[in-house]
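A single chain, nothing else alongside it, follows as structure tokens in the form predicted on its own.
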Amino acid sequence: HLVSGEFSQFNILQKVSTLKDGDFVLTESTAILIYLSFKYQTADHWYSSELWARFHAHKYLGWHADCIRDTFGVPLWTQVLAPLIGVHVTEEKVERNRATTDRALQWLEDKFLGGWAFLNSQQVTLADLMVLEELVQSVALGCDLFEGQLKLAAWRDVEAFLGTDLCQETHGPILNILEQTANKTVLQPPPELSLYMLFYISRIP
């Protein structure tokens, strides 16, 4: 439980992602992915031993938090999470998010794909995993992010690289979120989360 006293011992911000590996605790998804790539000695393309390739990945990861994470998750909040606590997000904010999404998609194509097959690389890296997990949230809410974006549409082959079964296993719950909402089977957030949710919704630009 994210707001429990036990969880706050591991992450004072009471957020996922949080990793506990024995006595070692690590927060923040990028740091966790890098740690796991070292611990399990994953294939080099995920987090390259080549310095230039590694920092090409970091160039994207540094941009990710500011321009991707707080953009593509907004439809989930406006269409699913906010209504769960009786909050309506204005159409003005929804339209502003659509415009921000369009700009971010264009930046992904122009700045990070360019002539590459994947983000700043001809091979799949941790950067591709990070952006995939953000984009899939908007896709689940019915947003066609790849229409008119030829490079991004080709980049989506990253899912084929990961494997259909794995993607279905990991993305299944979020891809069914509209059906869950219609059937009223989305779990109601506990009351102690309401204040945090209201704070997050208020920060949607």
Given for the second form:
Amino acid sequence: HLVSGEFSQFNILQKVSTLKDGDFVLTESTAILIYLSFKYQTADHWYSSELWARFHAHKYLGWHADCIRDTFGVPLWTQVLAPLIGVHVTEEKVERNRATTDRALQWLEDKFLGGWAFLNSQQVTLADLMVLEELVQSVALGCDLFEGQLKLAAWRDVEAFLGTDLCQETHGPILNILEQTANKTVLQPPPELSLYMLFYISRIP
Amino acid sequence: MGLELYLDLLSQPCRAIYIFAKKNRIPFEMRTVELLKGQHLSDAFAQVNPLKKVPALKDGDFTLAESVAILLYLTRKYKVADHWYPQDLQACARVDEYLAWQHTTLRRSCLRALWHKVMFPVFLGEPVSPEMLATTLAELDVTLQLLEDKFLQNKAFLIGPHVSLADLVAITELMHPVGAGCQVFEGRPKLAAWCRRVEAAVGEDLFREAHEVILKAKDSPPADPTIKQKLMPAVLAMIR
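Counterpart to the form predicted on its own, namely the form predicted together with its partner chain:
Once more the chain from above appears, this time first in line as the rest of the complex follows.
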């Protein structure tokens, strides 16, 4: 179906999803999702042809890039990836991330879910897919994001819409990450990746 | 009431929208929202954009925030020339790719460069350690290299032979560190040549007009204590 291999070990470390269609190579999940929805003429609700709905989706995606990306992925770095290269992320940064996450969730509920079933829409869109994958990243690391967030908890029905089998297949690797860490079965990153990982860790606010 | 654009030309995305609208002769009312006076934090502005950020758009009853959404809206509504956001699937995907990439990379680096080099010390009276500034400028350097290697390569513009939304968004970002006194084009002849081409494509007068404010950022008078207190949380959240 949609994005494949996003949660493979290699891609978690690279933090890149990539599409290759013949000679055409494309990165950035938003761009890939839009490309796929046009090329394969997916059902309209994913990327609505109704202009106001489409622009609301882009409005969300802009905010998502600033406030959701690089926020919900932090627990994976602090609990799994940084320790793999012997780096300890300070408690201060962990706390700061928790506070940023809480604020982002509140905004998600208040400004983007509001009275809608899904983000700015009564139907599932690409935006919901982007958010789901970010939230699952955090949930897999034991963060209880949905407690006290009734609208967000209801929104999680998006998983039912996608189908349990597909969700299990996609989320399997990330949901097992803590178990793999405990069993020390997480792949050791190759040395050439360490510099990139250190750079990313240094950017955690 | 026609189209209203809520902008402060101090902000990179606002400049992109301003240039785009003017270049394409899109009629609009300019509603200046002065960020350094905290006007974006007012309840009145929250009616236009509950996210309390510029740029914002109001078109009759329809309001919209986030620069990429606004640019795409204007592109569609005013049926601008195809090269800005091509119909061709792959060319369009390239613009989408750049617009998605730049949020956490060039946008972030350019914003930090301006604030760490100029706005924190000069406007807010908050010193920035040499180490922090050095890290920020080093990160900017890496990002500029990525811009050249991954996007520009040997093309005339970021996605091909013609100027697009990607170039407009990129160039207005780069003017942030330029406004802070960073020599972003030094040792980067390819990027410098691309910059000249984008300026020529949008029109040098328009480009100069849009960048008057940012080029005077170094001369910002210090914020008074009330304003500083009001702005600090939003600034710290923005810079992270």
